[in-house]
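One chain is shown next in structure tokens, namely the form predicted on its own.
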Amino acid sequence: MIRFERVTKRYADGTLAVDDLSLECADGEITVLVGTSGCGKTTSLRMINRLVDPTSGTIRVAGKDVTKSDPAELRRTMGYVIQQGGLFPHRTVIDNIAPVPRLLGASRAKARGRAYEMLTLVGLSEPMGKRYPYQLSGGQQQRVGVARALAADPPVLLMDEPFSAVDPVVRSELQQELQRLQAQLHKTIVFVTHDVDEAVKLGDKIAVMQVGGHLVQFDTPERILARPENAFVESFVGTDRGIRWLSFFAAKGLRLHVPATVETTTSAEDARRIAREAGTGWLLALDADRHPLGWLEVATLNGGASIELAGLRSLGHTFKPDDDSLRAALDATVLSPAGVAVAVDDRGVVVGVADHEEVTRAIRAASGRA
């Protein structure tokens, strides 16, 4: 456990970076420090491994005051990941990772073996080990940074806005990778970000900090979204916090309905008949394996031996009832031209649909207003 006990950091010029901070980062959990620029979140992180020393108060790791530890020895028990990886440009990927186990006494051969093991762990292939950082994408560099931080198998991992320098798609992939690694390794992670969505997605607990180093609220993501402590937290998490809150409720409870469907070999005349019998203006087009292709608006059908794929409207996206949240189901209904979310299984086969009314019922039930 990492414990801050009334920790304050005031710099020589009088700047108050952290003010009387008290919180506990539980073992095996991700604690996210989030807030606007200048709120003291990075300073708080750096005080854990003594890159910065507190002016007053105590920080304990596993019950021991960090200021009583030798800084070099302390840092060997903690992985540290920063923006853009912080890799040595003149060294290969493997030679960026291997020095960490070498510092702990491993032989050169064992250190390199450990480095390749870590490379595989973060989803990179062994041939990547011979490349230099400039030959990697931003996302790959960040994975190497995580591999290096994990190379000594530290109980604590400190991450200072590690994914902020990459594009949104890569950022999402790296977040998922961190969740996968955490499920496997159960490290005690302190993660700094200014992004609320990232904090909600990754954090077991979130510390919302305000300029001047004040801790405003320390709680689970669900409670911060549902019950912000004050106007600052409410403003910081955004006006769409209710939508974010839905990500904590499973879509598994949705009542799914059997949709009116057609295949691409169905004639326009038969499609209109199917629509009349189902009392709908929209038909879900499937392929021969019952994978969804798109929505067909009955009003646009022209005569023909079969339905034209060019006339299909996009699904928006599908959702998986066993894996996804109510937020994903609601988003699917909003993006669907038919106002209906399409549910699929792990093979992508349609298992049913849910309309706005059903999703709304599930949301009301989840919020205790059924």
The other form holds:
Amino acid sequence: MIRFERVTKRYADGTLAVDDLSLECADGEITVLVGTSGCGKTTSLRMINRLVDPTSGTIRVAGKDVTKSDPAELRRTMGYVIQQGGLFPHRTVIDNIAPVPRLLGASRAKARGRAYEMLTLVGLSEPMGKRYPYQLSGGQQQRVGVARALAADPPVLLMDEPFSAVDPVVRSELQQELQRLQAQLHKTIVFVTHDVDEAVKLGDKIAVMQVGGHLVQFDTPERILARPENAFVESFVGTDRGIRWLSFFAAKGLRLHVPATVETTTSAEDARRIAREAGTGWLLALDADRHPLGWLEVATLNGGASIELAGLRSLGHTFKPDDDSLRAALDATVLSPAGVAVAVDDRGVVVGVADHEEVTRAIRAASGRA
Amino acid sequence: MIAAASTSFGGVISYLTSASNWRGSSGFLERILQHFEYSAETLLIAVAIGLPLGLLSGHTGRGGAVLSMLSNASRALPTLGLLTIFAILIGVGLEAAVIPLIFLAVPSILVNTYVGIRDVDRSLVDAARGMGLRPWQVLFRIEIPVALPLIVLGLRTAALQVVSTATIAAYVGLGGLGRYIIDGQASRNFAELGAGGVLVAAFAIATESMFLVCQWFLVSPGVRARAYTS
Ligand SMILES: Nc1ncnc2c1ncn2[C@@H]1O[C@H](COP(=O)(O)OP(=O)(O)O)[C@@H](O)[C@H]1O
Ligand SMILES: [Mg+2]
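After the form predicted on its own, can we look at the form predicted together with its partner chain?
Entire complex below, previous chain first.
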């Protein structure tokens, strides 16, 4: 456990970067420090591995005051990942990772073996090990940064905006990768970001900080979204916090309906009859294995031959009731041309649909419970 | 005029290619060796002064302003003037020639080393410290290798300055390739004077080449490629 006990940091120029911070980062959890630029997140993080020393107050890791440890020794027990990767340009990827276990006394061969193991762990191939950092994409560099931080198998991982400099698609991949690693490794992670979405996605606990180094709220992501402590947190988490908050409720509770469906071989005449009987203007088109193909708008059908695949409207996206949240289900209804979200199982087979009314009912039920 | 020039050019060639001019205590081989000696000695001392100071101030970020002020001041000193002063102060001899050359060489080494280390991306140093490297490990494992292109550039510049200026040793009665230039000038022997010039130029080119080769082997491909692409 990492404990901040009334920690204050005032820099030599008088800047109050962190003001009387008390905080507990639980073992095996991800604690996210979030807040606007300049609010003291980096300073707080760097006081943990003594890249900065507090002006007053104490930081304890596993009960021990960090200022009682030798800084270099202390840092070897903590992985440190920074925004721009901080990879050493003159060394190959493997030689960026291997020195970490070497510092802890591993033999050269063992350290290299460990480095290759880490490379695979973060989703990079072994031949990448021989490349130099400039030959990697930004996302790959961040993965190497994470591999390096994990190489000594430290109990603590300090991450300072590690995914901020990569594009949104890669960022989301890296976030998922971190979640996968964490499920496997159970590190005590302190993660700094200015991005609320990232904080909500990754944090077990979130500490919202305000300029001047104040801690405003320290809570679970769910409660931060549902019950912001004050106007600052409320405006910081944004106007769509309600939508974000839905990601904490499983879509499992939705009552799915059986949709009116057609197959590609169905004639236009049959399609009109099916729609009339179901009392709907939209039919869900399926292939032979009951995978969804798209929506057929009955009003646009002309002639009597088979329905035209080209005339199908896109599904938007589907959701999985067992894995996804109400947020995903709501998003699927909004994007569906028929206003109906399609639920599929792991094999992509349609298991039912949910319309606006049903999603709204589920949201009401969920917020009633919160 | 043209005839005279081509005659003297031919004279230089024949002076250079005459086998007897290569041998003996005032032959080319001996003079080249002397020139190398003065240059190498100067450079070693300059490195011993400039490199540690540049590394230390670059690493700690302290004293940069003072160092660059001293460097600029010493760069402004005329080497020949210094030579005269030292010759008068300590008498004609090796020291009188080498000391002004050291003044010439130290600034390039010092300033380039300082700037090279200072310019190492702060996030690298941060990452290195964060992984538990001690300050001297950060310097030797990270800062120096990354700054190496600039450090070697400083050494190369200093070496070229020294090699081309070591001719002044002849003014205080020492050997080296400057002998031919001084003596040639004094006796209006243009073949000798020209040969001296050619040899000094060749020596400089050889020095430059040697440093380029060293740079190629010393600088990591990762840093080399970055230096070219950025
Ligand atoms: N070394 C330093 N010296 C003086 N002031 C600093 C130093 N580092 C950060 N600060 C100041 O402290 C405040 C908090 O900075 P920082 O911890 O980097 O914030 P964040 O990571 O949340 O953006 C800022 O006002 C910043 O300008
Ligand atoms: Mg920061």
